[in-house]
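There is one chain below, alone, in structure tokens, taken in the form predicted on its own.
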Amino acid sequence: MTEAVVDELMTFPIFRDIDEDRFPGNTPLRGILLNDTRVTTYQPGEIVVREGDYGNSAFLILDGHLRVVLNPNLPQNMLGRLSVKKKGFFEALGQLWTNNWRPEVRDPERYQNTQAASSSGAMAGVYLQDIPAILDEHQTAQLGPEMIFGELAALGRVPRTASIFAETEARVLEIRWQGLRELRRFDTTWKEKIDLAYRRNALHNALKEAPMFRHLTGEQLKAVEDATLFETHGAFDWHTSYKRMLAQGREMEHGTPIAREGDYPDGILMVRAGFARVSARIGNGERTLTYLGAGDVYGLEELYRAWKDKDDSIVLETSLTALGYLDILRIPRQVLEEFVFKEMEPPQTKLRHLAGNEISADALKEWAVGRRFINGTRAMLIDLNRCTRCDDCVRACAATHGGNPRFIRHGATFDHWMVANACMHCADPVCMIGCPTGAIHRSISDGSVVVNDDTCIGCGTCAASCPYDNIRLVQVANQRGEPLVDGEHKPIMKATKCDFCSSNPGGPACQRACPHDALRRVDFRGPDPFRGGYQ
């Protein structure tokens, strides 16, 4: 972004008619457009924003125009997303003769878009080939000049709920997070729109999903979201400063506090991204109890039982700390009194019962909470007591895989647990945030985070992001082992890592493998997962 573009900028009534005087001198609004936003220009066809990415910024159209489509979704191959089919029984026992025994060989025919693309220094971008049949056969609504689209997933850390492409030549304004944050600080106007977006789409969406409200008419829904407030804590791209934290030793620093032990409780905290840790004090410490994910509620069981013993004096019993970024719904106690408590049968008593187990038990819990491996629904989970080092599994992923292996059996270890270097395709996948090609996302069949090998450009963004060292980038070559380059010679680079045997029979071939029952692959948000394993 320059100076001159940033001029032009304030030339649009949208930020012209913005009060500068209210930003504070080291928050210019010109600086939030300087160092916050970018302008592109896209051709007709050109895909801005693929349904079920993440991203971490909103749009602004400033000219031209944009169709959203809204149903049926677009196919996956038209998104420039693999589409996985499931190997037969002879093909995958035959891969034990065919894969090749130089490492990471590819087919230079597929890299030509890859090749033309990094030659050429632009941005390589996903295209649809036949606007009018689109148009035809898929319901569309045109986005015109001032409108403003992405801010659900820019605010709310959840997948973009739709695509869109340009109808014609169109110049949009990315506005990161940090400046559509900045925006809605400092400008009622702004703060007035987005939270009116976000209000209208991703609270009703929250609410009427949850259990407790399903029994509300729409009416009484509607009374429920006017009430409610939703609030943000911690950062956004919380992996940037965890892996500071990692560095330097202070992983078990927690986060907000959002809620204190022995405050009054004047409503739930419904979690709707992110993570919270929930801990009692002991001592002059604090003991981790469990963790809440997107869909959990905070607060429900003393508030229940202060409406129903008509007790005033209940507070909570517990703590609130965000881990990381966390998105949470505010639900007031008159509402929760009002609609749901009459209906409902008492709340469970999951949190005293937590607090009465041995607190020895909870080391492996602390360990994994300050690792953050609460984050994957599918980490690799060594047993070192059971394990030989036979690596059986290494050599079963590699031949899963053209010979190459997809993880590293290295990782950090506590007792005698060890979580491997393997992607464990997490409920918050930070590393698909800013893909530019959209390579890296989630299997439409069983919810893996898989690459497409013939999309990715090898950027490393989702390398970079991964606060688990999980993604590698490794340099390909043809069948003779020569490194394939691109025009300019330089070397072409693709991320791999762990897909969960996705287009495999049988599930994951490392954890089959093991002859010692050794290695599973758990869900840490699941009750024990050093006890069960991947379901």
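In this text, rigid core is short for the largest set of C-alphas that superpose within 1.5 Å between two forms. Quick caveat: nothing in here was measured; it's all calculated off a predicted structure. Positions refer to the first chain, counted from 1. First, how it differs from the form predicted in complex with its partner chain.
Relative to the superposed core, residue 19 undergoes a Cα shift of 2 Å or more between the two forms. Residue 29: CA moves 2 Å or more between the two forms after rigid-core fitting. Once the rigid core is overlaid between the two forms, residue 367 does not reach a Cα shift of 2 Å, moving by less than that.
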Second form
Amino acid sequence: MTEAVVDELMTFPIFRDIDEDRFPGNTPLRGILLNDTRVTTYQPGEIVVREGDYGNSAFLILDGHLRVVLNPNLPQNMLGRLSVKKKGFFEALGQLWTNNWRPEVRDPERYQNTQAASSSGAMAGVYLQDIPAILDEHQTAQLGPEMIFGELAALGRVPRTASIFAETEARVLEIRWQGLRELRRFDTTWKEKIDLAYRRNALHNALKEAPMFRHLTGEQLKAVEDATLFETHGAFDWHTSYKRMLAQGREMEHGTPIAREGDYPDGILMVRAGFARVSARIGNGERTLTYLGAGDVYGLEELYRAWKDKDDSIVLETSLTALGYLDILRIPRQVLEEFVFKEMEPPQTKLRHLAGNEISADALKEWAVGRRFINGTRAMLIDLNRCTRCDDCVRACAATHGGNPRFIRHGATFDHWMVANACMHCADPVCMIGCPTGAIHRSISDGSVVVNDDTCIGCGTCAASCPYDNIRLVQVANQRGEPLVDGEHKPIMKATKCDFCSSNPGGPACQRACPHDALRRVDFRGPDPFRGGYQ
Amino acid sequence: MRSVHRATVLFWLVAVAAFVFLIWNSWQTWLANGEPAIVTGYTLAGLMVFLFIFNWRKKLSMVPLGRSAYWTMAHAVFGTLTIAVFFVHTGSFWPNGVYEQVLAVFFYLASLSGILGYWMQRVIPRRLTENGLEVIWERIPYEVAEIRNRAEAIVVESAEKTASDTLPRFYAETLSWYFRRPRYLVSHFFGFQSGRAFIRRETAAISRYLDETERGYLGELEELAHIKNRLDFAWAVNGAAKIWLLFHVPMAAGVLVLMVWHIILVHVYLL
Ligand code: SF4
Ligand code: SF4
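Let me have the form predicted in complex with its partner chain next, following on from the form predicted on its own.
Let us now look at the entire complex, which starts with that chain.
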């Protein structure tokens, strides 16, 4: 971004009307525009955002028109996604002779349309063909100059809900989440715009789905909605500091504080996205009692007790910190007392009681939190006291993936547990942020994070983002083992990772193949991943 | 109880019931002046084929044929049953006839290596975990080479900084042998500490001839030697877990081939 473009942006009413004096000296408005935004020109038919993508930026249309696809959504293949088809028994068995002994062999025909990643990692756009047919078959709406979109996905770390493409040539300002957060913080108009969009699109559904609000009438729910505040904490790109700390041989610190033990509870906190750690003071440190994910609630027990016993001296018994990025709803005490507590059964969980466990019993949990494995919904956990290091799991993985294993039986260890370098299919898949073609995506069939080999341009954004080093970039070759090259004679690279055997019958081959019951794919958000049963 | 443990209990019940039935059936056949060896022989053949299929199942990991952990336990339980049925079938530890004796040798070797393998699979994981160094077995030679390079760099640096050749001489005479490739493998396998004793003995011997600076370098070399010692341990123990299969599977295949010929001979000449 150049000063000249910033000058031009400052002529748009949405920036011109901002009171620059409200911005602190170290975060001036012009600085935000200079560092956290960029202008892109889209050609007709070019996709701007894809439904299901994770993004870290919002968009403001400067001129031209875009179209948002409302209903039905665009088919997955149009968005460059895989529609995973499960193999039948004999098709799977066929891999016995179709697998190639050479590594990473591909059919060159598949890559006819592969576009090279430019040195900046950006690429030529992805276009929709036959726009009139799309307009005929899908309900769409036009977006025009000065409209903002994508702010919820950027701030709330949730997937984009619709696909948007350029209808005419359009200039669009892309604002990174950091800039968006500052604009919301220091300018009331931006705050109102974003909050309004949040209330309109996300808040109602989030509250309606929460069990404690199910009995409320429409009017009561509206009152709760009006009183609810939404907050974001921690760094959106926590994975960068996480990687830095690991490189320095340190463990991740326990995040940004949100509520402190001993504070007065002014409302409950409901997690919408990300993770939070609940801790209690012990000696000179903080002990992790549990961690909260989407839908979990903090502070309810204390507030309920205070209301029931009419005791205003009750304080929070635990502390809450954001682990990485956290998006929460703060629902004030008054509305809970008015609409919710009267109808509610007393809350059962007593988080504080967890502090009664033996100190050493929590060591594994502290490790999982410190290393952020709690992000994993299908992490590969190996019990080293059972694992004979035979590598049958690796061979099984190779046998199901064209002869190429998609994980390394190596990884972080603690006591006799290893979390191997296999994709954990994270609840917060940071690898998906910024993929220029949407090749890495969440499969709609089973929720696993998969890479579409045909649309991956090998730019490495996902591999650089994955905090756990679970993506490998490989050079692909033809049947004779000769490297495949693109139009510019550069070798074609592809991102590869565990796909949870989504196209193979019978679930993940690694787990099935372990002869010693040592390897499990576990959900770290489950009750006790170190003890739990098979998925 | 883990589901594999539950399955194992079930396999044992089936195995014991099958064995009791086999004994009863043989007894009845004998009473009826029949030939019980036919029933026990075919049971034995069936069991051996089942045991051998486990090896194929491993190669067919792309298709859902049940978890390998169940197969392992079934292999162990029915392997034990096979030994029992073998004695019932032959009626002795050492059969008559040269051909049958060769078959028995293969059978005993396959069985003993199976029992040894089972024991190793129970013991080795914990020993490797307690070694505290997780390393992929195939990578160990590279890791050793890397340690050797680091050690040599330390020796060169010490020579440059101290202008003394004591440490380089010690390296050339003693340590280079140790760092060249994995050492004391048998000792490691049986849990002895020959590697550690070697490091302690040799570093103590040279230490008295060094000054403070050289001792600092010796300390660094000693640290690398201890890492190498743990790599050697992993090489020996993990390697043993890998190579026993190279003995067990050919023995089992030998039994299978000899068994087929044995059945043909019995049908041609005795029935
Ligand atoms: S690639 Fe990395 S960040 Fe992405 S889902 Fe897998 S483990 Fe998580
Ligand atoms: S298959 Fe099981 S025992 Fe073998 S290396 Fe993998 S986890 Fe370990």
